[in-house]
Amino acid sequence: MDFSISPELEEFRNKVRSFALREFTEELKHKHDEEESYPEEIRKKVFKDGLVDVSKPWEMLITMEEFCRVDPGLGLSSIVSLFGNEILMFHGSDYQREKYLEKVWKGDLISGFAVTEPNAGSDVAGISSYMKNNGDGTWLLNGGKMFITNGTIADIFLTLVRSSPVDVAKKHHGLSMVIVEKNMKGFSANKIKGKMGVRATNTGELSFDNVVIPESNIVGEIGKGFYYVMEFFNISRIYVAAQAVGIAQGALDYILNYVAVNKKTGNDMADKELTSFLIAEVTTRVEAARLLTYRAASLLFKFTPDPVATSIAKYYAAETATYATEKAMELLGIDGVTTDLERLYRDAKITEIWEGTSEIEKLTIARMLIKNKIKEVEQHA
């Protein structure tokens, strides 16, 4: 299994890092950070030098973890745009598709995916935001969501309901996915703000009340919602790891960087032996996490995922952009709280948050496995 990257896609990575470095400016970061303002103009560039194309998943990685590289916030805001629209790829509609995803990949329109509530973060079967049939073609949604990406900009949301009363023995059953949108009668949204990281990008708490939901609105089956959203985080996941990889060699450059800069100007820290073995520490985790990212994707984009790859790949690549950012903090003393590292270190922990928290990941890897070595054995009985 070659998990290389060919010379087309090494050069694609060239344009996108070259494009980063020149678009994403110390004014920029600093202004989108400080201010917390979505990067509007650069999403738009993005799309218009064809750097987000979903019909090639490869490059779509590839832009994730460069831009990430350079800036998170921005990088992140330019291609967050497209969130969840792999649901309505998958289990939309002809109509839904050519209503709404069809503008979405082309940068005119901007999606969110909604699934948190605040007694529903890990625990996606907890939602309590409920939909009930109007028995007249509609349906009726009430509640909220919370910490949802693009949630003042958005102008659709693929939303996670309860469409049915709990089963308290399967709480996953009875949840369906249904289509949101911004300027429906009942739907606001307010902004979220003083995030620990990423804060170029837009985060809100939206709130349904007696929201009219035409059929037509409704993503697949009825009750197949939960399944949706698991399908989803299995593609998901592998570009937060990517996200992660490009965090944690950001940080690697800036090690690497201040001890040639050092090295140059005569000081000695470069020949340490504890220097030394911190580069070589951080450059192991990263090439180890970017290889565990690669292997799940070349399964995902061959349409044979491993939920165990995925989540192995999206927790150790968490677990390095922290460490990485972290010991480039240490090495760099008040120069790395003077520095854009600052804000690579704030940047980085949420990768160990969304999209499945590393807790949740170890106890993903440790049931799968478990539950095939049950198999493995019963068969063999």
Contents of the next structure:
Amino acid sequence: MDFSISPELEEFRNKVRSFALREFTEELKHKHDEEESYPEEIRKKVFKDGLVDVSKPWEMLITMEEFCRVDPGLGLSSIVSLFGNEILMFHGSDYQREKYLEKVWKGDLISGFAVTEPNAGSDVAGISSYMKNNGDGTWLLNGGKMFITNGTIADIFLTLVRSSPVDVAKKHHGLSMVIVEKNMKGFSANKIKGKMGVRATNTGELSFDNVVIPESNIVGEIGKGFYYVMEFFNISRIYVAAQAVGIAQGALDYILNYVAVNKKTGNDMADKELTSFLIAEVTTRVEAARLLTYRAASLLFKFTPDPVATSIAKYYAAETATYATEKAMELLGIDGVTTDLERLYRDAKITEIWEGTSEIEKLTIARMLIKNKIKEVEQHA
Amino acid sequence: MLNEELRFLKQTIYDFSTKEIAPKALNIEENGIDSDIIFRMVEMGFMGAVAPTEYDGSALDNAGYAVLLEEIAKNSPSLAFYLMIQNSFVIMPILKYGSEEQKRIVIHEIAKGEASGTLIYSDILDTVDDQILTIKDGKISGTKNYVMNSSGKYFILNTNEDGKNRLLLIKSGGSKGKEHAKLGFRGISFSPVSFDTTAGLSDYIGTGDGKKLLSEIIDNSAIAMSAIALGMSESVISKAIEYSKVRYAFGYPLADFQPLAFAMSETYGELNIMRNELYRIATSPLDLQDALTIKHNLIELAKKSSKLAIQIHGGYGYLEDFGIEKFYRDSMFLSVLSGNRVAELTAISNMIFGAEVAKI
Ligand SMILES: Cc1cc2nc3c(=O)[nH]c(=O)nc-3n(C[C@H](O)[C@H](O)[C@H](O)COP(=O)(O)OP(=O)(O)OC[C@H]3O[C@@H](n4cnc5c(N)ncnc54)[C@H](O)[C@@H]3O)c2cc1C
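Let's compare: the form predicted on its own is above, so bring in the form predicted in complex with its partner chain.
Every component of the complex follows; first up is the chain already shown.
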């Protein structure tokens, strides 16, 4: 057992942190939050500086954490352009990898991951976008997607669709993953405005109106889409956990700075036990969330992902992010509402919703554990 | 719990709030409280809700005033907080400590919708970068950083002259600075205000220590703030309950899932217990310990229920159009604006222990 982080990774952490502190200026943070606009210029810099390298997953994770610690909106926007790429990495054909994946990795193409629909979010198998086989090597797609990150800026979407009629007993069968390109005829996207937080990220509603999907755009095997999504969640949820750890750490930074400033100006708040307890309680949770996240990540990066570890990390880290921003807000009071903490508080809540709500994480944890236990009991019998 | 008169008032304000405020709630958040709304507030007698009739007020008692704020807050916490600023922060202090002339002019103008005012009370909030305004040679100059309804006409604040803190009513000479980022109550202006005026354009209110009076004013607003928190909790939890009946996941309405149903039912129960307690307090002779306690509990409840409601609404909860997320922001802002939390908890503890405690 070894809980240390390599010196190289620590050095990398310093590098991304300095990048975020330097590039995420007060002006840009405000502007993109207020206007709900995507910070394309920052994204370009992030790729140019080589801060996004899928062959170095630990670095990706640390980038996510440190970026969100400074500003989740700008931070997420600049790395989420490769959203969903792992699905192509694992299941994409040579053609798909060459045409899309390599460009996404370089930052030349933006990808999106489109599962949620207006009537089905948590219930992934409840989607109704339907793709009909034309029998001539093409399929015809109709339906729509909701809340899709990069919705109006992505070039391609890894899209979950139904490819054969619903079998009520086995709803997760008959779903497939396809690549929808923004230029395909019949595709359109509308920007969703008015998010409470992460307002620099782009979110859209997609619509498919008789979109022709060539066979070559089907990812992996037909009918396996649900499994690819679940496999992907094992990865993406760890990155959401890292977002949440970053946000929680950002809130803790506010708390400690504030107490230190008060101490310097002679306010005795720092000496009160209420303050001490608050600092200890928040720090403990942030540290626990970070360790859970790194543990889940280490299992994943060794190619032995554990959905239980992943869901524990995502659930706990997200709860810690909202908790820490709440506590920071309460401590700073009126001094906090005009600072970036105000935005952090709005941003934090999303981590309990996207990529599987906290409720869904809890169900995953419990169901896996029960299933394993039953297996164990059966083997003994 | 409520007597017949209060029940009637509640129904009237409920109808008004539902018919006239609810459709405008989103617009209030985006563009502020416009003159049409103020006009209706005046007609309904809400601007001068607590003022005696001789100053054009509606002379509502504590409970009636609480009913008003509760019902308005259900649809627009911004508007409820604005009404509270006028009544608890301006009209009440002037009634209590002010001169006859102040009453005749300021309260009358507010009740008639001709002017609005505000209280600047950051002096008692333990802020890092905010200073007490000083008066020198009859001149008042300086900036106060955190001013709600900063676009109003009248400012009541604590000032220091020759080392003595006094409560001052500034009648002109305040200029509004750049709007702050607004966590909540987006319908109300919030910015720094710079003062550059002479003492001639301002009056002292009362004779006591200014900071002490500020604390008293905030203490006296406890029931009003509780009522806003109550209305917010009620509204947001009812929306979650309704939504969970019609939203399906995995083939079932959300209300069928135990943890969701139980969380909403529990919050709903707490809400009813606290409503009863609030109106018991509001209809009894003022008990500060009870008033501060219910305020803390109701504000915590508002935070808890709005967080739960966002969660129940899933992705939709995160969007402004659905009118849920604003409660999450507003409840935290209310918590921040509700007073000096540590000082109040200390006061409650001192009353309970009958001695000065909680010093370390
Ligand atoms: C800003 C933003 C960006 C997003 N980006 C993307 C994206 O890029 N791609 C994408 O596919 N999706 C995206 N989403 C969608 C997001 O993943 C969903 O909102 C989320 O999965 C929840 O689904 P829902 O909103 O439909 O809520 P619902 O599924 O309707 O759930 C509502 C509530 O019920 C609870 N619930 C549901 N089922 C159960 C149960 N069995 N037991 C207990 N509780 C339950 C949920 O936990 C939640 O609290 C995004 C959402 C937002 C807000």
